[in-house]
Structures are given as C-alpha cells and as structure tokens.
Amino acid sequence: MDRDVKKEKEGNEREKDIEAMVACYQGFDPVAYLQYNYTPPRADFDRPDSIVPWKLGCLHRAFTEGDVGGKVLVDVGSGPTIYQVLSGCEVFDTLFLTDFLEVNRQELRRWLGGEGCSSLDWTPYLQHVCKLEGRSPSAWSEKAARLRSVVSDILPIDVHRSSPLQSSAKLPGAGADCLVSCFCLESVSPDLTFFNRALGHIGGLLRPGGHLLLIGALGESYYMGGRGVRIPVVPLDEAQVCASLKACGYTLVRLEVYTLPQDMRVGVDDVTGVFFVKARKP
C-alpha cells in the first residue's frame, strides 16, 4: 500500500475512534455523575481513607510547597466539578476552567454565578480545604468568593486537537504557569496512544518551567456517566503513567497512589486506584 494512502487510512480510522468517544458522551449527565462520585462514601470528610479528602490533600500540598506559582492556572477538562481548583485559586489570580461538554460548562456557570441551583452543595469541600489551610471552616464563603473572583472564563476544550483551546489567545504567549487535570485524559481517549497524544497536546498550553498536576484512574476500563451511559476508559498502571510523562517531556516530581477500599467500589466504575502526579515542563 502506498505510504500516503496508508497514512490517510490510519488518520480516518483515528478520527472514527474519536467520533465514537464523542458519541459516548452525548448522554453524559452531570447530576448523576456528581451523585455517583462526589457524595459519601467517596466524599466522606470524616473518613481519612475516603477518596475525595485524599485528592484534596494532594492538591493542597502541591500548591503550598512553594514551587508552583505564577499568574495563570488552567484546569483541563473540569467536568462539572470545582474541587480541583480550591487550593489553586489562592495561589493564582487568573484561572480558566475548561470542558468539552456544554452541559458541564453550564453546570460550572451556575455555581460561579451564585444562582443557588448548582447540582451539588460544594460547601463541605470548601470547608475541608479551609481546614487544610489552617483556617476556620466558617471561612468557606470567603474561599468561594475568592474562586469566583479569579475565574476569568469557562472555555471549550478538545484535548485531541494539537491546539486544544479554541480561545488560547487568552493565555500568555509563553503558556500557562500551571495546569490541573483530573480524570480527563484517560476518560476521553480510545487507547493509550491517544492518551499519550492528548498529554502532549495539553503540554502545549504550559510554559517552560510550569507545573502539571494530574489526577487519574488506575485499572479502570469504564465509568458510568449517567443512567445507562457506560463510558470506556484507558486502563492505566503506575508504570504507564510514568512512561507517558517521560515520553511527553515532563520531569516527574512526585507520584502518589491511592487504593480504593472495598466499600468505595460502589458499582459506577471498576476503578481500583487513583494516581496523583506533580510534574514539571523543562
């Protein structure tokens, strides 16, 4: 087969793989997703082994160690959640939330607008992070106001494009100072090759010397994005995560791993663990 013809055929097949992933997300339900993953037992702030407090602790440490800083933070694939930027909003004065799905961007707008119709009460999350920061839980409303004040925009994003942000002109020319991305890349990629490519694409949004804070699933092949909405996931292990970071040119600063207790395997996915990565772009 002619090399150009073969390349074109492979490109068409890759495009079909992405189209299939997009089709999976047409029935995504933010309300159900939040209920599945961000309520007890997975979000039990009285349990030190609950997954949500673990994630918040990882992010708090990463943002307060003194090496992550600058002006602009970009959250890649925010979904309908805000927990991932509750620590970062104290460090950065400009924050961009992003997601591929309009339903998720609408959910974020509802919370940021303070309309009181958000699908999840984020108050316990705000209170927990205030405690991590050494403040009274009663300061949660101040933290909420701080987050609302630093969010510059909520942007569409497609990590499978070489330029993921349609409005990247809003970023500094050199790129953002820090990226956060939680449960995004492995959940929107047909396979490991696409995962690696997406990891490389988002690196283009990050300035040299900037940091990537990445949280993702280990050993997961699917999750439920709503009632009857089964979304495939790239099953990752620790070695694959480290290899992907290295292949994309990141320097690994720290890798932490959480193993789900049996009672947190609640039937909405088959995840066995979660990884947290702090990495730097040389």
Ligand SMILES: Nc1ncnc2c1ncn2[C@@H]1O[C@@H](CSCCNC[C@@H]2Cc3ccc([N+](=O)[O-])cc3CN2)[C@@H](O)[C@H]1O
The other form holds:
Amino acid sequence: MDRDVKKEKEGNEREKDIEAMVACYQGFDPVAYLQYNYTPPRADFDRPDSIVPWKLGCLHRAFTEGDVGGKVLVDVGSGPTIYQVLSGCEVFDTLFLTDFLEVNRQELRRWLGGEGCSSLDWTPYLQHVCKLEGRSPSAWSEKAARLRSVVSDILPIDVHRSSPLQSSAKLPGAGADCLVSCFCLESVSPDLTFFNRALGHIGGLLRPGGHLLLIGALGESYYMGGRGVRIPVVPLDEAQVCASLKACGYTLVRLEVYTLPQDMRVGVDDVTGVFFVKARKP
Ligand SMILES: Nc1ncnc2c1ncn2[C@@H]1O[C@@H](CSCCNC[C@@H]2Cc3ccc([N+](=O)[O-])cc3CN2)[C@@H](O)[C@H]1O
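Cool, the form predicted alone is there; where's the form predicted together with the ligand?
Whole complex next, starting from this chain.
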C-alpha cells in the first residue's frame, strides 16, 4: 500500500474512533454523573480521606501559592461541575467554562443563573473552599456571587480539534493565563495518541508562562456516564502523564497522587487513583 493511501486509511480510522467516542457521549446524563461522583462517599466533607476534599485542597494550594495569576482562566471540559473553579474564581476576573455537550452547558447555566434548580447542591463545596481560604463557611454565598460575576461565558469545546474553541477570539491574543481541566482528556480519548494530541491542542489556548492545572483518573478503563452508559477511558499511569506533559513542552511544577480507598470504589468506574498536576508552559 503506498504511503498516501496508508495515511488516508489511518486518517479515516482516526475519524471513526472519534465518531465512536461522540456516540458514547450522546447518552451522558449529568444528573446521574453528579450523583455517582459528587455525593458521599466520594464527596464527604467529614472524611479527610474523601476524594473531593483532596481535589479541592490541591486546587486551593495551586491557585493561592503565588505563582499563578493574570486575567483569564479557562476550564476545559467543565462537565456539569463547578468545584474545579471555586478557588480560581478568586484569582481571575474573567473565567470561561467549556464543555462538548449542550446538556452540561445547560446544567452550568442553570447554576450560574441562580435559579436554585441545579442538579446538585454546591453549598457544601463553597463552604469547604471558604474554610480553606480562612473564611467563615457562611461566606459561601459571597463566593457563589463572585463565581457568578467572573464567568464570562460557557463555550462549546472539542479537544480533538487543533483549535478546541470555536470562539477562541474571546481569549487574549497570546492565550489564557491559566487552564484547569478535570477528568476530561483521558475520558474522551480513544487511546494515548489521542490523549497526547488533545493535551497539545489545549496547550494552544495557554499563553507562554501560563499554568495548566490538570486533574485526571489513573488506571481507569471505563466509567458510567449514566444508567447503562458505559464510556471508555484511556488508562493512564503517572509515568505516562509525566511523559505526555514533557512531550507537549510543559515544565512540571508538582504532581500529587491520591489512591482510592476500597470504599471509594463504588462501581461507577474502575479508577484506582487520581492525579493532580501543576505545570507551566515555558
Ligand atoms: N471532544 C471533547 N472535547 C472536550 N470535552 C469533551 C469531549 N467529549 C466529551 N467531552 C466532555 O468531557 C466529559 C468530562 S466528564 C469526564 C468524566 N471522567 C471520568 C469520571 C470522572 C471522575 C470523577 C471523580 C472521580 N473520583 O474518584 O472522585 C473519578 C472519576 C473517574 N470517572 C464530559 O463533560 C463531556 O461532555
């Protein structure tokens, strides 16, 4: 087979892999997803070993230790959650939430609209982050107001496109000052090649000298995105995450790893650990 025909065949196969992943996401149910991952035991603020307090602690430290700053923060693949920007919203004045699915963007709009009909009560999350900041938990409504005031837009995104945001014109010319992305890249990539490409694509949204805060799953091969909705995940280990960051030109600032206790393995995925990365784009 000559080289051009081979390349065309490979390109067609890549397209098919992406189409299959898109098809998996058509059944994604934000309400079920929030129930599976963002209620106890995974989100138990009375348990120091619960996953969500660990994630919020990593994000709080990363956003407040003095090296992260600027004007624009972009959250890549927000899903139906806001926890990932509860610390960042105090540092940045312009925040873009993004997701591939309209159902998730709609879920975010409902919370931001303050209509009180979002699918999850985020108050305990707001209270916990206030405590991390040395504030009274009763300041949670001020934090909610701050977050609502800095969200500039909720945008469609596709990390498999070389320009993931259709409306990247909304970003400064040089790019965002900081990116945060949680559990997205490995959950939308058919294999490690796609993961690495997607990491490269989102890097194009970040200015030189900006920071990437990445949370993701270790050892995960699938997760339930709703009742009967099994979504494949590319299993990662720490070495692969570090190799991907290096291949994309990032300087690793910190890698933290959480290993799931047995009772956090609740049958909605086969994740064994969670990584937190703080990296800088040179
Ligand atoms: N092409 C695309 N580009 C950008 N985003 C896309 C694209 N396709 C789908 N999306 C978007 O990406 C998705 C992001 S949610 C992905 C869920 N990741 C797996 C899940 C998460 C999770 C949470 C918590 C814990 N824990 O231990 O506490 C473990 C785990 C592990 N399982 C979803 O919003 C979809 O809408």
